[in-house]
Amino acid sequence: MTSVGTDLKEYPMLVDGELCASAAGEWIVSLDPSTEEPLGKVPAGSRLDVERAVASAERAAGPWAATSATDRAALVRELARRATSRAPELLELEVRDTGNTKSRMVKDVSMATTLMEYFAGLALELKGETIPASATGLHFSVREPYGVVGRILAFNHPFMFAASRLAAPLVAGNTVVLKPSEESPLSTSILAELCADVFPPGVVSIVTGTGREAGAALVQHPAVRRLSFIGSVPTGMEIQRLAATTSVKHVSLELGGKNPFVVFPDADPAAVSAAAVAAMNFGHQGQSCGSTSRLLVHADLYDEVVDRVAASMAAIKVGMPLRDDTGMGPLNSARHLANVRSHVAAAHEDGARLVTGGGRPRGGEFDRGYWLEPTLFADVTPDMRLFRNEVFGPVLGITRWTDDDDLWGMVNGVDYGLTASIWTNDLNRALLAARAVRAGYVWINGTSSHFPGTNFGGVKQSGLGSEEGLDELLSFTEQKTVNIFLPGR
């Protein structure tokens, strides 16, 4: 947070239908992670800004809930249409602000609009039930919105998370106060412009700022009874703690993962190796909660898979993320790079074998910026920190296994349970593995893909609740039961 010159472009936030600066007039400067040069600045929203946003959301909540579900859905569709029209501008800004590669980020706007269209199409599924509880009355339930919803987002997919995660609460009849990550916030200013044009004042507010200031204020506001967060486990736990200090709240959390990619001896080593590299999401520098960063390979295939994966990772072109041929860009921030490097150091200390990467790429263009090579460690064992701890970066560890009875103890012996990938040509083995693994989202002979309508969420420390399916929409409603006593019965 700092005062900066007027030559740096300002990206306003949205409060009560107004594109504005913060009440205190302070700013957060966003840096290009490739060069460390300033890209722009966003308002450093404070508790006062959050209070103003929530107050406007409370005023708008009644009229918005009274709007028909189909009319609410039509406005969400209009937001999707306008986002699509700004896609080229959004793509360039996202790539420059996040460091994610152009080849991967091009999909983010389309994914956001797909999810907005999906939830708009579910508007008439906000149904209650009739219950034959007695012979003398009529018993039924209805679904009603919470009122004001707070959504706090991660840095790795700023626009996609922000736009797509507005859809379900809005269609359900809630107003939303959204807080993007301070690490890559610029594109949410474009979303703010679009929302200001599409929705009545107060229906959507977007408050930029730090998690410590704006995020905490949103979490603790007593009028915000429904909260959703995407990010790290420690922050998710802190949100739970802070939320409970002011009122009873429904909190859903989509948190981290230390996700297994399990290879059985009948799998094709070439297909497995290609998929394992793709599943690390190097186009996002491995900064993806669903990346399968634990590759557990049966001993029969282990050496071949290590060699193939190492060759593929060494061939990834690291470079400026706006180039079409770049396979991996810089990490998001100096702080995050330091954290990932600490995991690399821990792997060395614990005795893992470095196969490729591990350092800063060579060349003058990498003198500045937050760069790390795609990094592969082999001979990782369950007692090592790299096996247990989420890195959220371009670091893959490979573990050898031989005994089916020991396998699931290793796979499930971590605190996380977000995604898992199982590779085998034996259908019975695949189904048994899908049942045995403790994860919320499982691929069989596949990786990475999300499909609208399939609920995405984790178990254990990886979160509470799910997103991208009907359950997400329903989670933004409360049920009311009505009992009618019929005369003369």
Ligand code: NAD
Contents of the next structure:
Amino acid sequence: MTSVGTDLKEYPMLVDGELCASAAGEWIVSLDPSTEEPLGKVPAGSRLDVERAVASAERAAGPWAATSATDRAALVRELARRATSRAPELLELEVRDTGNTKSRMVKDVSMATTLMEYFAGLALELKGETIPASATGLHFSVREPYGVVGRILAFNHPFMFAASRLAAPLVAGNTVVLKPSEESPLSTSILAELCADVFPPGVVSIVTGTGREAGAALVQHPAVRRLSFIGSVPTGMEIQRLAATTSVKHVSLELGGKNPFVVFPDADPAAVSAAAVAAMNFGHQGQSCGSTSRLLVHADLYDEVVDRVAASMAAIKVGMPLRDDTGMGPLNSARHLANVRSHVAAAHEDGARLVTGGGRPRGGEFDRGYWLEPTLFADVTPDMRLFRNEVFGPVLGITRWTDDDDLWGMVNGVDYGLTASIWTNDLNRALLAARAVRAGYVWINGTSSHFPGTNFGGVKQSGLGSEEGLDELLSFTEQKTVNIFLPGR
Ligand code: NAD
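Form predicted in complex with ligand NAD, following the form predicted alone:
All chains and molecules follow, beginning with the one already shown.
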């Protein structure tokens, strides 16, 4: 991302039903992370643009909430249908803009539309309840939308997050102002086009821009009483602080993780090694919040697992992300590469043993771009920074454990609690582990998959609230209780 203007292709944003530039006419240039070449530019939205977007969202909110939930769901389904028809174009743009590999990104549009269909199908679950609170009255609750919802998103799956996270607030009867990340923002312009065609003006606005400008303005706008954020812990905390400067807001946060992958001695070392590599999501360069980047292996299997994981990581084909056979592309931005490298340096300083990777891959095609090899450190101990801090990159650390009594102290001894993967064939052990681990989303003998209808969200510093299940839909409503007095009774 850079704010220098050029003659590049313009990717407009959507405000009040119009595809437009920013009020100030400023732009953010998005670079291809493989080559550092400019790909296109999006408007650098400012406070003024956010104010315009929120004003139109406020105007649209009443009429939108007055439509039936099933009519709103039908429009969300129509958006999903149109997104599917643009899937090939979206895939190419996303791969070039993010650096994520084509083989992994190919599912992103369908992941988004699956969630859109799921929330559309839940429209009639927006119901209240009757409460037998007195003998003479009728007591019931109804669910009502907040009005204007602000959604702010991370850079790693731009279209998937933007499209899928519109569905629940819209079906619930809210209007939405969405701000994508300023890193890899181009595909949200296609979403803006689709929304302009499907929804009445103001129902969806998409304001591109930096977090400091457009993001902060959205968070602080007093008319936006419901905020939902996907991103890092420091930004999540800043959003809570900023939100409280102007009004009382409901803020939900999907934040980072330092997720454990726990291997018990009865597990099959070949299976867990393959799963541990898959669970790092190298096809997205490890830039996935749910990646299990702490591999805790029982001493009985430790050496074998280290060797197997090292061999499969060394075999990952790093290269241009649009090629079908590429297993890992470049990191998303210069900023992010520098950040990931600082974690690699910290692991060296703290005495972790580098087993494979750690540097820029060799070869002419890697002279420019934000490249790092898949990197494995072994003998990582709980006092090391690599054990505790989220890297959000292609860096896996392996830790040896011997004693069940110490294990959960190690597993839970970090600030995060997003996902966890547990590997054992012993049912009792598996169930006790599921109970002991402090995480919001747990896989037993599995990794990575999200299942629509299951609530995904973190505990501890990993967040507040959950998404992808009924709770997400209901979280975009407020409850009103009505007490009717029936004097004749
Ligand atoms: P980030 O926190 O740097 O930025 C996220 C968004 O916040 C961007 O749109 C940015 O412009 C905006 N922002 C920044 N400062 C702001 C401010 N002061 N006010 C309002 N908005 C502001 O995160 P990132 O680098 O884009 O994403 C990586 C992080 O996201 C990782 O920590 C990752 O684990 C997390 N993540 C979590 C989930 C999840 O579901 N839990 C999913 C994906 C990513």
